[in-house]
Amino acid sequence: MTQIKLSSPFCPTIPIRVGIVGTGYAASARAEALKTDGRSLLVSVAGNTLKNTKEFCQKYQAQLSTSWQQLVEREDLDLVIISTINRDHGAIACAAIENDKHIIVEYPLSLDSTEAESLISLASQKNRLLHVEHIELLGGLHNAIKQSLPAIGQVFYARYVTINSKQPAPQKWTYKSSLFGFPFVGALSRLHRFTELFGEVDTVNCHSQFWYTEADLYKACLCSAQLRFSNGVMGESVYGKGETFWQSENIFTLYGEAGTLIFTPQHGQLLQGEKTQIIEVGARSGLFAQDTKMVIEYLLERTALYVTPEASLYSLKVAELARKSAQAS
């Protein structure tokens, strides 16, 4: 495929050439749509196994780069996209800005916020996108609650819980420690949602329980926090999944003055003494392609991303916190 030179320094060539670290879905979902889109090229790939890496390459199209040290290297890349364990993020993310690459990360940015924090400031001084994935955002919940805010007057509670019940819990990377981290920082979108929607948190509470199966490995997990923030809104994030769980939930509830909201990934219901109004909420498919859009055109014309990475640290101190409360308990 012939390059287009193009004027702006911040991505001087059109097809943006692309690195994934990864094969898993996200990586997948990547890689679609960068075949769909013909401002960019999917270059290479590195990923944790040989087979599954060659297989991806081969169905995509793309060099096999052996590590993710040999890719974030690669003289041919403009961007690179870490869709891998959460351990290695904030490793890969500093390597391939050292190389002047521009970053696509899946959140976490890290497992750990002061590196979070001097990778953004490294980002910064090197003049390179760095994008942390936060695509709860895109969906349609999230817009939906958003837009029905104002129904229900000043907010003093919002709940969100997602379990995830699995019988039998898989032996992944997801339910081990080291690798996925505490679980509001692995799953770290149970608490941006509640910092985008409400701002700056004062206290943090948090409880959890593990079920080992092994040193690192555990076939369920719970937690729960409770958050003050600064507007006086209390919220409650529980987060649970595995085998103990015998029913998956899915429920995001919020008490205001004026009524009370439920939301569920498929509808939405506003609650007014005895009137019930049903909330439509959109589709949750297509997300991390609508993502990658925006990425590409924020290269090519610098357009805005709907998300900072700042905004996302703030999460995952918050994160911390949270990980730091139930040690303590």
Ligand code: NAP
Second form
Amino acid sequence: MTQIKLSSPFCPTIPIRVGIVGTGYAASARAEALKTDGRSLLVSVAGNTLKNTKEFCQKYQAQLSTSWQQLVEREDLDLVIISTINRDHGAIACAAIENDKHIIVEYPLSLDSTEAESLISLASQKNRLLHVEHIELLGGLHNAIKQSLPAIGQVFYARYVTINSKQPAPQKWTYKSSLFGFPFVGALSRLHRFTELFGEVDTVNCHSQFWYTEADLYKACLCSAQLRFSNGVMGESVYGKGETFWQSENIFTLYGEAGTLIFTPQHGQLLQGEKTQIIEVGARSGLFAQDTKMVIEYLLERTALYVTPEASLYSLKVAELARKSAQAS
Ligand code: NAP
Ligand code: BLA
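Complement to the form predicted on its own: the form predicted together with this ligand:
And the full complex, kicking off with our chain again.
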């Protein structure tokens, strides 16, 4: 493909040349999005197992990089998308920025908030984009909650429960503490939804339980965190997954002085006295495509993004406090 020179020093050529680290669900959604947008070109991919990486490269006509270290050093890339296991996000992000790449990283930016903070400074020093994806903010549930919130007046209590029953539990990275991180860190969107809605957190309490089958591999986990926000709201988040659960649950309930909102991924209800009003909830698909498009437009035209790395870092700090609280109890 021929490259067109642009006047922008931030991203000087079009199409934007992209490398992806990872070959799973998120990486595939990214590759699909890049393929359908003429302003971007997937050049190279680094994966984990050779078989999956070869298949991925063949499917998307990308060059195989034998490691993420090799990928980030390539001179023919403008943007690196980090869509692999959480443990490696920080190290890959650091190496990519050091090599003058813009980056998209799937949440969490790092398993360690101190490292996350220094990556944000590094990107700013280097004048590179560091975008931490938070697709939950683009989804139907979050947007329906935001739109309906004024209807219930002063919110005083919000509870979000996601329990994912898995029979049997998969023996994959999402059930390994060293690769996924503490559950509220790996599944950062749960707490990020709260900090996006209610702002600053004053106190965090958390309990957790893991059903280990071997060192570093569990068949189920359960975490429950209570948050007190500076604006007075009490928040509670419950995250569970695996074999010890016999039913899945996904419910976000918000209690306000003028009404209650109850959301499932399918629809919401506004309860006020005798009245119940049904609220539509939009799709949970197409979000990686939307995120990718917004980044392409940001790089080319500096249009606004929907989330800042600082906001992601803040929720990461809250998740870390949850981990410390759980470990102390
Ligand atoms: P996935 O489908 O399980 O893919 C995981 C990727 O990591 C694969 O390329 C896999 O390669 C590789 N991998 C697995 N074990 C590894 C190991 N021990 N060392 C190095 N690489 C390993 O996961 P995913 O859902 O795409 O998630 C990727 C990232 O996106 C995560 O950070 C996740 O938090 C984030 N995210 C995902 C979603 C979503 O909807 N899925 C939403 C928001 C954020 P092999 O298959 O070759 O082992
Ligand atoms: C989040 N989904 C995630 C994450 C992982 C998965 C690892 C990040 C960690 C977390 O927040 O829990 C993995 N999700 C899966 C897998 C399936 C799944 C393996 O649904 C198997 C079906 N993600 C998908 C699919 C959709 C999806 C098919 O893989 C929906 C069409 C959406 N996953 C989705 C969204 C999030 C997410 C929107 C953000 C979390 C949130 O909404 O809070």
